[in-house]
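Shown here is one chain on its own, the form predicted alone, set out as structure tokens.
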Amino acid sequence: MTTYSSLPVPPMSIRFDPAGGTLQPEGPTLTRRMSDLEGLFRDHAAWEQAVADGDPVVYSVVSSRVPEVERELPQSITTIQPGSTAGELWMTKGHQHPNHQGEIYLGISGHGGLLMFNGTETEWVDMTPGTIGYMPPGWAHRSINVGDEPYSFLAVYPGGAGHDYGWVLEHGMGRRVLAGETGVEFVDYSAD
């Protein structure tokens, strides 16, 4: 099993392999499946019929070794799966900062976005491969797979900024994401 890196972090060097989605050295990795996103989707009988036929995974997270605590630069590469629940696209959890910080996303293969919400405004910023995705502080943040194949970025953020999923349960994103006819459609968070 891959941990996190004791206190003091030495100096070391990342390696990435972005067909594969890994890092080495390689620390926790997450797995998201279906039923681990209870609540996010607006059709509720949709998403229990996904859990009971089969509960997909949705998408990974393979960690660095950096640990997430204060003044240190976590790294993590985060795959999401193609697919969506009566036609919301799958996504990851999103979260707020408790802790109010920025981060950045490089978007490594497929297509994806990244939808933030302040609380008011909702601001979205398509990700491609090469694109880096700004979060200011103060900002939730969720990606999401708006193409046929798997979306895999990088992400780097403050170790002690912390993760509140909660939040996003219970002020939402401020749009939802749907799969149109002509790409991707976004409707109020609370619409039917």
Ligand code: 6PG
Contents of the next structure:
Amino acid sequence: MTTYSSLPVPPMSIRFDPAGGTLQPEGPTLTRRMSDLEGLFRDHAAWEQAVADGDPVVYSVVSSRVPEVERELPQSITTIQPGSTAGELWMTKGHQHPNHQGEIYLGISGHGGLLMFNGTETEWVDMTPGTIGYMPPGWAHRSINVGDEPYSFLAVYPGGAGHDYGWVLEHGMGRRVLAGETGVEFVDYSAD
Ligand code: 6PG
Ligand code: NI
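Same protein, different condition: the form predicted alone was shown, now please give the form predicted together with the named molecule.
Let us now look at the entire complex, which starts with that chain.
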């Protein structure tokens, strides 16, 4: 037995409820409202208006009790509400893991997408219940709800990976995801 194996959480069973998008026992929950997504929507005025018009909850993240520390493997369930702002589908902020490490998502309910960007190339994984999306080390990632009901997915990631949100503000995500006439439409990140 290593000294580490007794710290800081014991072996445990964690149950997830696909209908409620919850983890039991539960850890911290994070709620991101429209005002938390400053600088991310391409139409700044529409974003400001949405903040003024009630500042809706865009997504929430519930975590298990496994902590975000080196060598642990935390999990969380993200639920993104359906919606769009000036045509841009509601999404997570997106981040890079500064200590480059891989991560997996498992689609639980609803219909979403996983947008990845490594600084030059973008990739898109269509996410439905049962799909595992894999993010290799060094690929920034953002999730988008492309359906008309809440989209939930389970994330499992190395606890020491860290979260860098400034990277996306500086480099973008390669593409933006819009609600098109016949489905999802992709445009260059910098296009108006
Ligand atoms: C992570 C996961 C995931 C993500 C949420 C919210 O690294 O923890 O990618 O749990 O954090 O889906 O997305 P943002 O962190 O980009 O707000
Ligand atoms: Ni991540």
